[in-house]
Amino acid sequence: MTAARGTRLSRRSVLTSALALTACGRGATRASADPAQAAARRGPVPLLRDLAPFQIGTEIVSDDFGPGFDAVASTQFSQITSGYELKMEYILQPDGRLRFEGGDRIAAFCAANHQALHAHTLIWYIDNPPSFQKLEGDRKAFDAAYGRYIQAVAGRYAGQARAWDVVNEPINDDGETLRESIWTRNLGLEGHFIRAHEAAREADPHALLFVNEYGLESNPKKRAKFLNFVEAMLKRGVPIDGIGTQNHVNFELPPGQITAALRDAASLGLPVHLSEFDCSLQTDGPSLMARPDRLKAQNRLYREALEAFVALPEKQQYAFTIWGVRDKDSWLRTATWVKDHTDAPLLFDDDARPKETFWTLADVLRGR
């Protein structure tokens, strides 16, 4: 992705745009069969952040800043997850220099709009930076560079980041093994994880430290391995403050699987972040289901996800985060493997108007 577009809107102009959004949102969604719900949809668009007793979040990249985007992202959500501008792939340059422009823009956006910053992510198995490749085989030098990187990045946002995803996606899809990477080759399958969490705690003692994983709702074997791994790390004294379960799902996911995964995630007693929710209308294979029926199934899954999160013990409700603001910003539109570029997995359409998925979450938060 390219550098961020445009300049930051003033708070006044953002709120003015939000009022325009409220007006154009009326009647933007399909009418509800419930008269009370239909009346609510004709009224002013509520702010999810005002309805939720916990943090309600979204993911952003600063490339998307602009009037329509900012109006929604700044007013509807109380927490922001950095999409990629706090990942190593963005920060660490081939020559070893660190760049923070994107991360700084996101942190400033959060500060200007009184939002918490959930920083994503310090260590990811996908990364294989040249500056670390040069150190392979020299464990001492590799370990020192690893620690310096985490200290520099987490330290820069100390006092700004509410939390960090420290190690992202540590479990293989087979549900039996830990992922291997340049980090595990040089610091050990468990050693790199422990080192990362310890360095992050040292860099920012007040940030909550999460371990984040995908597929926990659809792969029970992987979920069990993940939870067993986290429990083992906790018993060894590794500083882990919360669990992130991503929940990138599609409309075909059977009922109850999200609920079961969240219940299991909460079993360790840690705060739970439903961290990257979206619901795709695409499938891996053929499907005979018409789009209106896919949309109904999508709304059911949105409802299940939030109801299951609300059912967790209050002290474990860290945040409920949607992975993107408008449909056109979603990775499900832009990823290289995407075949259907009409996917609509989020709460707001391409023009930042609230969809039925938005109203579904509003209904749950209002107890309907």
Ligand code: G3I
Second form
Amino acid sequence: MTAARGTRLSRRSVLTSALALTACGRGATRASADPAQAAARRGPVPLLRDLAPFQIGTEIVSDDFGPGFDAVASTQFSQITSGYELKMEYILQPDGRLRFEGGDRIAAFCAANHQALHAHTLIWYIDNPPSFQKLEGDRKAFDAAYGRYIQAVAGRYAGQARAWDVVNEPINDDGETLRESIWTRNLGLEGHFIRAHEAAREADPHALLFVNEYGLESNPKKRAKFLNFVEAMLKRGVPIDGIGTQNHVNFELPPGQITAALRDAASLGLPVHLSEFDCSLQTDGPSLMARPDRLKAQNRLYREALEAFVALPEKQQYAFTIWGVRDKDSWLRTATWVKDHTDAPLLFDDDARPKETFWTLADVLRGR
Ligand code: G3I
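Go ahead and give the structure of the form predicted in complex with the named molecule, now that the form predicted on its own is out.
After this comes the whole thing, all chains and molecules, with the earlier chain placed first.
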């Protein structure tokens, strides 16, 4: 999908103004539910996948499979993002062999539960595999191996994956430059991106191809750079079918930033994936806010995120995805750097019971 050549106004500016008018027509953001009132709410636990007219997703890692986890992950969500087993760090072995057991487990879980699979991710700046290091400096060999890897992985899940995050997190946090990596060093800053999208399209012509990025809600400069980059690639005819905006936030994020970022992300006119939502109760620096107040702020952000997604034009509502099922599954609990293991960023507690964040999303989906 590319912008009409010679358009006087950029594609984004035309769409942005139309979107802004539409959003205004929807009236002010509703007052957020008071978690105390919400806590009084009980009754049968609804299924988010039944309430949402669009895909509502979660991220899973097959290590988490087990009775409590499966009961929620298989019933509440209509889409699954693979958090680990479809990444190069899992698939590509030091000797160059590929392992697919984990990815196959995730794909089988989706098929068994009639869930769409959002495959994450083919190329990431973080990866620096030995089998590619050996090819550095030989562009032809490197390019051939790059294409073979994408063909082998995206080709294996053709017909199973609804979409792929093709190149994950291409923009530096400075909002000025593209990230450098083994991929950019050997195939070029834009070349590695174009090659990956073309190879993915060839490997699985039916999968939607997404560009996925974090920090767009908190870093307007990075957001502008990201959207300008994607628009430039679209104008060059690069096959891009959607925008992923991760939204890993914490309770201190000021109201309105998620909404503004989502509206900007939609300005390209592509389907938008709110792809990795979680709201941490931790902060980088000290905070005097007591936990009950952090929970209220967290619920307000959950409400804002889903209301902003619901306000998008229907054809741009690709999926709303929470990054994990139970708090204890969250990367915010399991990452090596985590010190405080009390974080509660998700919808379900450690025992897979729905929390206020769950009821908040259910309320939004029921128009409350
Ligand atoms: O499954 C193995 C386990 O068998 C082994 O014992 C253990 C120790 O080596 O590792 C386990 O694999 C870990 C995997 O998570 C599952 O827990 C990997 O080492 C670890 O690297 C992997 O971390 C993932 C991280 O991306 C890096 O791939 C997190 O789960 C995942 O939540 C996180 O997700 C990223 C998105 O891809 C991009 N956006 C940011 C987001 C959060 O960092």
